[in-house]
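Encoded as structure tokens, the following chain is the form predicted alone, with no partner shown.
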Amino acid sequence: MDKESTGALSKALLPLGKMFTKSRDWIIARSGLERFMEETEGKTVPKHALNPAYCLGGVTLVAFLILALTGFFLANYYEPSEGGAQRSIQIISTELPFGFYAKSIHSWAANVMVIAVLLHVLRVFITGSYKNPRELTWMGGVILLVFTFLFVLTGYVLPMDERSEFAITSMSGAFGWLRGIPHVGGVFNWASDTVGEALTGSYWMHVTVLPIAIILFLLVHFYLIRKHGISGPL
């Protein structure tokens, strides 16, 4: 691209840049984040945090972002029904352009996320990073761990293969009693031992409820980490 074209592109993007800046400043000013950013601006990352053991939370986050991107792509072609689940996955794997790669990356990212979050929780426990003043950070992390396992179980249901039966049985045994709660029990249909209900419920849990819940808890988790700083060295 020559200088003239580059200059024209820059001029064309300038209004968008100004719009983004104004929108960002508007959100910061009205959300109370301005004071928080001023308080944390001078904080630096300690040298011991460069240890790979302290990067496991970041690895978990990257894996989650990859899962979100590939999952959004796959959800456009997946059919959450007993008759259509296996057929749609077959189409994704063999006929859809880049479908096989998206499905494989999604699967590997899920494995990385589970391993990374388990090691992260283990590191926090071993180093005592859950102690005062980081108790809320620890509790939020434990909740995120539970959400991660639910992510895995609901994801296992979707292909309707040999792992699906194990996932349905596990969720029904662990959470099926929640379906008996008056008035709100229907929310827990994903914990049903009936294949149709388990599949439909697991799909909406996997693509809507759990991602939103994880994002909200991650925001709180990051806020607390930023507020209290990174714990001491190993």
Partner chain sequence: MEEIGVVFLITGIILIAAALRRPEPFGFPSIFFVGVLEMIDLVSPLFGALVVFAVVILLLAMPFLDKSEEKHPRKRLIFFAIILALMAFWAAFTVMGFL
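In place of the form predicted alone, the structure of the form predicted in complex with its partner chain is requested.
Excluded here are partners and other molecules; the one chain stands alone.
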């Protein structure tokens, strides 16, 4: 953009900018957020980290946010019962305005998230970024990876179509024995070989347990990244 058009644009946006500054200052003055603002002030992304490989964590996060948004929308219309699941998904895909888009963006974003997170792990591995003092960032990350895969697995059960049956059979085969663990076995109901139980367990994991757990771990992840800064160049 040349200088003149930038000038015109910023002039047009000036009232908006002022409004934004005013509301921001209003919030800062009343919330004690100043300390956080000071901490980030003047911090810039180092040159070596402007490489797209360093954006993969960000891409993962964007994909997750898209999933949260579309998932929140879909959860309003989905019915987690053996008889109702297929019917409700039929309604979402054919009758509900934008339902089809929400559903397909949800499954596409899921695939983008898995690919992005795997590449993110690869980047972190190649640059040796898990080394002192970032061990906890990495270990929390591994848990995030487990959560991501659990999201995908339990997500497959929800449509209650032939794919779900296949998912339930393989999951219960591999992980069903975890349900035998005293006291906490119920957490693994998604790996039950009874369809109804697997559906309830998967739904509970997919829309309640995993979202809360992943958000908590993401907050820790971002706190630690902030604390240590991005790792140095090779």
